[in-house]
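There is one chain below, alone, in structure tokens, taken in the form predicted on its own.
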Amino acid sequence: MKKENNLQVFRDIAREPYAYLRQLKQKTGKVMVGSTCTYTPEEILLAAGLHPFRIFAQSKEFSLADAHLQAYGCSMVRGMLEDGLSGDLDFLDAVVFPHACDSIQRLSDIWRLNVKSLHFDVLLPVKLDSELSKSYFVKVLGRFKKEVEEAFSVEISDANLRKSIALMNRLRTLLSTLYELRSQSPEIIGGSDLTAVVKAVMVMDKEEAEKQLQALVDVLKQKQPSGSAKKRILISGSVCSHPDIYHIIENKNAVVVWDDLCSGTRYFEGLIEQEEDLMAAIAHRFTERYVCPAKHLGVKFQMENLKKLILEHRVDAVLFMLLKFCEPFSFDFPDIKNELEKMGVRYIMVEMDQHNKIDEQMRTRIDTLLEIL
């Protein structure tokens, strides 16, 4: 029962993140700062005594957002704007917009004019592989730190920043451990539950998240591996808001052993070294972790990372789940699929909208891949 009760905490928060955040604000009085991308430097916000959280679009219809964004825009961006315009984010105090893809950058402009909240832009470099871009990144983070201090009349001390870095490092280590445990023994926790854990951690009070994660990891470590021979799947893409996808895969005697998602491993991959220059340390993690396709290190970098994951986790097939109209991920796919064919690794690419359920066509294509395996 302990494992089940602990998981239910994550399930409830993942299902109703805004309800959780409203209660947290009422209970603690903390300033709620939403973010639109995993390139948000949460450590700086935590060190200022603020509560950072990832905005997950909850709206199913985009009637308000479509007055500002084209209908063929990314459903994640349109959903976030709809939530902001509809009042679903009435507890929100500020938003951080890292300049990742073009859609997020345009959302920043529209949000500033139409949604009441403090507004921060983190002007990330597009290329991350040069010394000049790295030094620029450090200056961007320093500027962001100063803007936060001025906006909320706080001083972000090095001591508090080191404390927040240590906390986030512990969270990332626990999430990595959870993923590794599932890769070694997939039956110990369902794929939809694992997704719920990551999503919940993105919005939870980070100290509470650490306690809950530690309790879950301690229980799962005691589970004995079954040695099952299920086919091993890796999901790649931006975000996955469809927990049903894991049930479809698991019902076909297969299991998702890893992912390469912004709502998955990209959130917690890599630790921050406690260097003397803390801004440089934070920037270093962002430049060294698995890079988002919106940043330019070339498709070779993306493919090498994917190859590493395939070999390390003994992956039998890759499922690319791409949001419709998400250009950075779509641009990389043709080159990546060519490399996978050379490796002899099966794959399938499905396009989806964040707010739509999995339709029969998508289900049939996934079923076909799994039956071939």
Second form
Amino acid sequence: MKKENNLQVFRDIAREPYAYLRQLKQKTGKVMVGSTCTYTPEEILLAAGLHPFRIFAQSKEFSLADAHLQAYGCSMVRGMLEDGLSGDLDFLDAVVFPHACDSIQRLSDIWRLNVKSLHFDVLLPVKLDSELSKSYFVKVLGRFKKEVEEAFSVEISDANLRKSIALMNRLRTLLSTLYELRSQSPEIIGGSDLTAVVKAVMVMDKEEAEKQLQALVDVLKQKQPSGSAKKRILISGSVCSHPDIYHIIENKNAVVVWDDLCSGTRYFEGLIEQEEDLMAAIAHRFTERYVCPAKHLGVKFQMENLKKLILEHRVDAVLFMLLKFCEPFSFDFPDIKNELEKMGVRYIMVEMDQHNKIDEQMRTRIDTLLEIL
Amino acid sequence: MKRIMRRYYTEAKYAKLLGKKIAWITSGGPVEPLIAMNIIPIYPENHGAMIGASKLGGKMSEFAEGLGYSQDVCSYVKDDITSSITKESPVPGGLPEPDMLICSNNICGTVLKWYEIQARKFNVPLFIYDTPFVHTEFTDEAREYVNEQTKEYIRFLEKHTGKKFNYKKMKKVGHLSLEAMRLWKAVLDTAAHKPSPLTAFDAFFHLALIVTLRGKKVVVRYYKTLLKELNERTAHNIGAVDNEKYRLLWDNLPIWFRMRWLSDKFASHQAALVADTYTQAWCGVIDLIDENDFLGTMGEAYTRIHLNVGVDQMADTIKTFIKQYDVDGLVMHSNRSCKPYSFGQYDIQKLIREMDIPVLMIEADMTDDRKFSESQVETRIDAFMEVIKQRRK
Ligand code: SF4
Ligand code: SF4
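Provide the structure of the form predicted together with the partner chain, given the form predicted on its own shown above.
The next block holds the full complex; its first chain is the one shown before.
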């Protein structure tokens, strides 16, 4: 019973993230800083006493965004802009754009010209595998820290940075423990609840999130593994925030045991190691965890990483959820699928018109995969 | 032009026999060090343009889609992937295989994925010349980062050719490259004359050399001759379009498979597309290069090209062109292939509103003819020209 109550908190926030944020601002008076991507160095914002959160692209229609972006933009980019223009983000004080894909890159310009909020571009390198680019990464974070200090007239002390690094590390550890527990005994928590937890953590007050997460993990740890014989699925892609996907899968005697999504493990993968230079410490996590396909870490990173995950989590099949118009993710797919074929791992690719909508065709495609397993 | 290009591709084809290495490089990539090292640069994008002009783009994209590539990604990539498998190409036998790949993301992030794919396929080394995006500011750390990469690049070339870098030759190449860019600019500038001796369609055609072989003497020679011809035309007031009455500016890549048709269409309205933002990209940063220190300044120049800066800076450039070429209207190609070029076009329209000129947006693709609707485009061009004619009255 305790688990249910505890889960409800996450479910509510995940369903209405902006309502939560609006309230949080009212309650705490904190500065609300939205970000477009998991490459946002949240530790720096937290250490400045600001509240970082992920902009989710809640909108399903893009009537305002359409005046700025052609229809061949992905629904994330169009949806985020719609959220920004429509007033849904009326509590937003500032926004952070870490450099990612071509579409986000232009969204940053469009946002800067049309949405009233303080604007930070974090000009990250795309190449992450050279010493030179790593040292550039550190300098970019240093600049970001300075810009935040100036914009909000605060000083970000090392002591505060250490605190926020420790807090984020604890959060990440809790989230990966949660994922690991579920990978071991999938029945202890539903897939849609699991994604709701991650999504909620991305917007919640981080200390509150830690408390709630700890309580949830404690309860789940007490559950006995049942050793169920369900088929084990991994979801691969950029964002997939639709809870129904998990229900469809679970109704077919299968279960999602892992993902490599930006709205999933990519958010919490990897910890920040202790280092003298705190900007370097933060940067190194970004250059060493499993990177976004819009970044470069050798030419085979994406396939090798996926193979590793498949073995680690005894995955029976991979479900690729690719968002229409998304270049970075879709370019990797053909070579990855060839690798999976060599490994004898089954897969299916579903192209989503929108990250937050499911249609009949997608349902049928997913059913087909589960039936051939 | 045809002869030079033919010779270039023939030399590339027999590179191995000549003991030369081949590097595939992106269109905005730093080619000069390759020329200085006697490495033959090959441009899959130029090849893509040829595929487009040969009207093979739709079919070749479709083939790549059969391999699992999405319908909605850059068609140059799909054309290249297809051609490297099927060898279908306007160049007999297709492009020669690369010994190395040089990718600069100053034009887009798409090329990064593209070159990763080809690096896996050909199993050759890949060098990424990483140019941080300039939304509003070119930062000191970005300058240092690109300048250091120039050195890294040279070490990469030394390693994979087994030869020392030839700094003496590089000096010459740098001068020639800059001279070619200046000549190219002079060529494009002739369009300021009324009537314009050349159109953007001519520029799209003559562009191939400044893209592929800048740094070589033959390019300088070619553009000198071209410039002379154009100057003669201006002296005699010979326009590229008969009875030029209206002047237009083009934005984005050409629609390679419909050049003739578009050019005739506009000409039928006595309209000349006198300039464009695309071919200008190869001479837009001349001022950032120090003639005597090409290697030391190319980092900044390659980083601050038209496609790697914020939408507001792009709008400023367009405003300059509107004035310089005294145009009556702007034609924007909303290019489904090219998100970095196309997203932001609506905001550019707003930012240039003070110029008070009509804007036409054509939705198409640079090589994929499946994404082009002739009747729709035709109607829109006619309506747009009507507006322009009305305003003149
Ligand atoms: S889904 Fe793809 S195209 Fe869209 S913002 Fe993310 S990486 Fe960019
Ligand atoms: S057309 Fe655009 S997306 Fe394609 S390679 Fe060129 S710059 Fe990149």
